[in-house]
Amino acid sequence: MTERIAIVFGTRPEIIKLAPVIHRLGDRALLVHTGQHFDDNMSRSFLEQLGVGQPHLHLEVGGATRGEQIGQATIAIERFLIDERPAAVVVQGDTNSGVAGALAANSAGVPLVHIEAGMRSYDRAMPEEHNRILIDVLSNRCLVPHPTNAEALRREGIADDRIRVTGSTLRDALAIIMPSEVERAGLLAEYGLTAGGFVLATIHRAENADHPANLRAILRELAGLPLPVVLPLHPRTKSKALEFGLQPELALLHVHEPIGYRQFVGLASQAALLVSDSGGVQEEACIVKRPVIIVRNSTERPEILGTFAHLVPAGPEIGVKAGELLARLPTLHAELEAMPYPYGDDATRNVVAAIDELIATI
């Protein structure tokens, strides 16, 4: 196959999971960056570290409202697709950028492929849930990471011939970027940490960062843990913490500016425990074999609950669950190390094969 494929992304998780696909497609990939994450630390560094290269179209929709992001990006991407006429458009996940790419592909009459399709939290309060459902409905191929995602799509009336179980490309991404053992030791020294002697946390979702009571409770629970807590501070969370007057809570944590993905996964592999509201960190925990506390009311990855992941709301449950997990170390780490990765093998190869299969049928 030599047909060009438009790859639309705009956020850190999309860049990470699409990087192996972009590498495999090589010169066939037409990169469209919406600029949904417009901070250099949240976008440019990931492009560089994952060797993705410069986008063919780079927009700047970051900082706008959800509707404005989707609308502005849809208009620009549609024009790009009409001019370039790729054989297919690929989007990933549940972002505003993904919705824009899907709507633009539909409008321009270009076949659409959705990577990480079929994931459902069944929580309609999450904008991401609306996004992923809409993208799946519009997609010619729904590439799912796990058989449970395929079943979810079938229950919603998506035909079998549109569904492919490909696995997740995240493990392939980590194979590209994971620091060596020597580099990981250097990271620990740089941050003044010891292996297994700290907690790594990330908080950024609106349900947590945008609500003073929730954000205060999370930060206080993290500060009360018996190990030092490293918190790379997302720009959104930093802004809200300052707005809500939570500087005293932040002062009790090891707060850092957002760090590169290579450094993040290197630290994650050495942590005792992860605490996050990120979808990607849930899956990263399955790869680095560390337990993760998910600070959310729901998750789109229920298949890892009770093993790698533990779901708790913002509040005292964070400290309680963390205490339970930390009390089981190092036995818990050994148990997780023995568990297989739940999201398949050869995902990147499977994804590209599914894209080419779709193109061949058109």
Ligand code: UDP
Second form
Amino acid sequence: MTERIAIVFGTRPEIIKLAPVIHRLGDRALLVHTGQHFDDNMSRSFLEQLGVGQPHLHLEVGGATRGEQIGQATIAIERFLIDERPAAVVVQGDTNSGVAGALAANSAGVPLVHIEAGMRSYDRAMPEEHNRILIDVLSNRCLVPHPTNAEALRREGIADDRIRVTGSTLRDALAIIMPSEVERAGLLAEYGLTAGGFVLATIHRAENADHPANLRAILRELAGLPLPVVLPLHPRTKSKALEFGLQPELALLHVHEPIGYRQFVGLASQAALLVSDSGGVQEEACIVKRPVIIVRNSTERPEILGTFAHLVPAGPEIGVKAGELLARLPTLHAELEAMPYPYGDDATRNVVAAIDELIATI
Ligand code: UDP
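Can you swap the form predicted on its own for the form predicted together with the ligand?
Whole complex next, starting from this chain.
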């Protein structure tokens, strides 16, 4: 196949999970970056580390409201698609950029493929849940990481012939980026940590970062853990923590600017425990075989609850659950090492095959 495929992305997790697909498509990939994430350490460093080339269209919708982001990006991407006429548009996940790519594909009459389709938290308070549902409804092909996602789509009336179980491309991204043993040891030295002797945490979801009581409770729980806690601060969390006057809580943690992907997964693979409200980190826990406490009211990855992942709301349950899990080390790490990755094999190959299969039917 030689047809060009437009790949629309705008945030850190999309760059990560689309990178292996972009590599496999090679010259066929037409890259559209909406600029939803625009800081060097949330975007450029990821493009560079994962070897993603310069976008063919680079917008600057970052920092705007959700409506402005979706509106501005949709207008510009639609124009781009009409000019370039790719054979298909690919979006990933649940972001505003994904919604814009989906709407633009739909209005430009270009078939749409959704990678990481069928994820559902059934929590309508999350903007991401609305984004996922919208994109799935518009997509010609919904490529799902796990059979449970296919079931979720069928329950919503999406026909079987639009669904393909491909697996998740995240493991392929980690294969590109995971540092060597020597580099991983160097990372510990750089951060002043010991293998298995620290907790790695990320917090950025609106339900946590935008609520002073929740954010304060999370930071205090982290500070109360018996191991040092490394917290790379998402720009949203940083600005909210400063706005809410939480500098004293931050001072008790090893706070950093967002960490490069190679460094992040290098640290995650050597942590005792992960604490996060991130979607990607939940899945990375299954790859680096570390337990993760998900600080949320709901998760779109219920299949890993009770094994790799443990769901707790912002508040004292974080410390309780962390205490339980840390008490089970190192046996717990050995148990997780023995568990298979739940999100499929050869996902990138399956994704590109599904795109080409769609194109062939048009
Ligand atoms: N991540 C990173 N550096 C950091 C924090 C996170 O590289 O300092 C990576 C992490 O490994 C994961 C991704 O960023 O793959 C998650 O992005 P985010 O939490 O922003 O989005 P989500 O996955 O929740 O959509």
